[in-house]
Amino acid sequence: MTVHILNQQTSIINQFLSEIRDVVIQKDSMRFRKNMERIGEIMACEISKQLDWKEKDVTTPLGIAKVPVLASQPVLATILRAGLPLHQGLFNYFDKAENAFISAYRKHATDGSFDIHIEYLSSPSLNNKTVLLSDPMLASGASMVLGYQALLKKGNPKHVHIVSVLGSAEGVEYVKNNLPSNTTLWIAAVDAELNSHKYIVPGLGDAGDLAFGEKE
């Protein structure tokens, strides 16, 4: 698996990362969602460079221009609910894409441990298609791997691009060790620590709660 960590270069993505991490700025849920969306747009632009293109004749008012266009649109898949703003950013650029949605949740035991379960999947056929699977937080990596495995029920993709905003070093290693070679990880930043509750440190908190409000 190839891994691209976008904040390792000077880029406007670092400005958006600083704001979604900031304990004061992130209280504005609309701005938090918008910054997640903006990061998705940057990811879409970077990923587009690795997709298949073809040349097309476009009629202008003064002649014919030969321009490269996407040979086909990818399928955009996301893990609910936290993935929705990031998914929207990708969808803003791949605006003719098919879409897939996965519902995953933590089932907690009395001792405080938990397992991740897939509850719902809605997806078109994925046979021989390029898929962008997004989830903003790559903590342990388990939900991303389970989401990928769930998508395989809808066919065998040609290539899968995993899209995350913030991950732990442990989570990155987990997906590298548990996903096949025809996957690429795109992530804005990687933090070193994952605490006992499987939250990224320093991280940013719960992306779903920050985007959509706290849940019971």
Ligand code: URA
The other form holds:
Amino acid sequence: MTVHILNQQTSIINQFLSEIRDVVIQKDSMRFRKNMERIGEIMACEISKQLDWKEKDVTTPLGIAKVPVLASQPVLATILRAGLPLHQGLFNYFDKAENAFISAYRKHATDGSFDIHIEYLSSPSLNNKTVLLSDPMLASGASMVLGYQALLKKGNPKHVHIVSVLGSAEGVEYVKNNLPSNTTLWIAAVDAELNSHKYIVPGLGDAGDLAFGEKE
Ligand code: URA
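Having gone through the form predicted on its own, I am curious about the other one (the form predicted in complex with uracil); can you provide its structure?
Entire complex below, previous chain first.
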């Protein structure tokens, strides 16, 4: 697996990251969703450089322009519900993409530990397609790997780009060790720690709650 960590260079992505982390600014949930979406758009632009392109003759009012266009659109897959704003950012740019949705939840035991379960998958056939699988928080990495494995029931993709916003060092190691070589990880920033509830520290808190409100 190849790993790209985008905050290693100073770019506008760091501005959006600072706002989604900030305990005051992140309370504006419309701004939080918009910043996630904007990070998705930056990721789409970066990933597009690695997709397949072909040349097209485009008729302008004054002649013919030879321009590169995408040879095919990727499939955009995301993990509900926190992934939705990031997915929307990717979809803004790959606007003719097919889409896949996975729902994963933490099943808690009485001792406070939990397992992650996949309960729903809606996906087109993935055979020989390029897939962008997004989830903003790569905490332990377990839901990303389970989501990836669930997608394989829908065919063998040519390449899977994993798209995340914040990760823990442990989560990045986990996906590196559990995903094959035809995968690439794109992540905006990686923090050192996970706490006992498997939240990223300093992280940003609960991305799903910040985007959509607290759940029971
Ligand atoms: N999910 C979140 O929303 N935040 C974390 O820190 C970890 C998982």
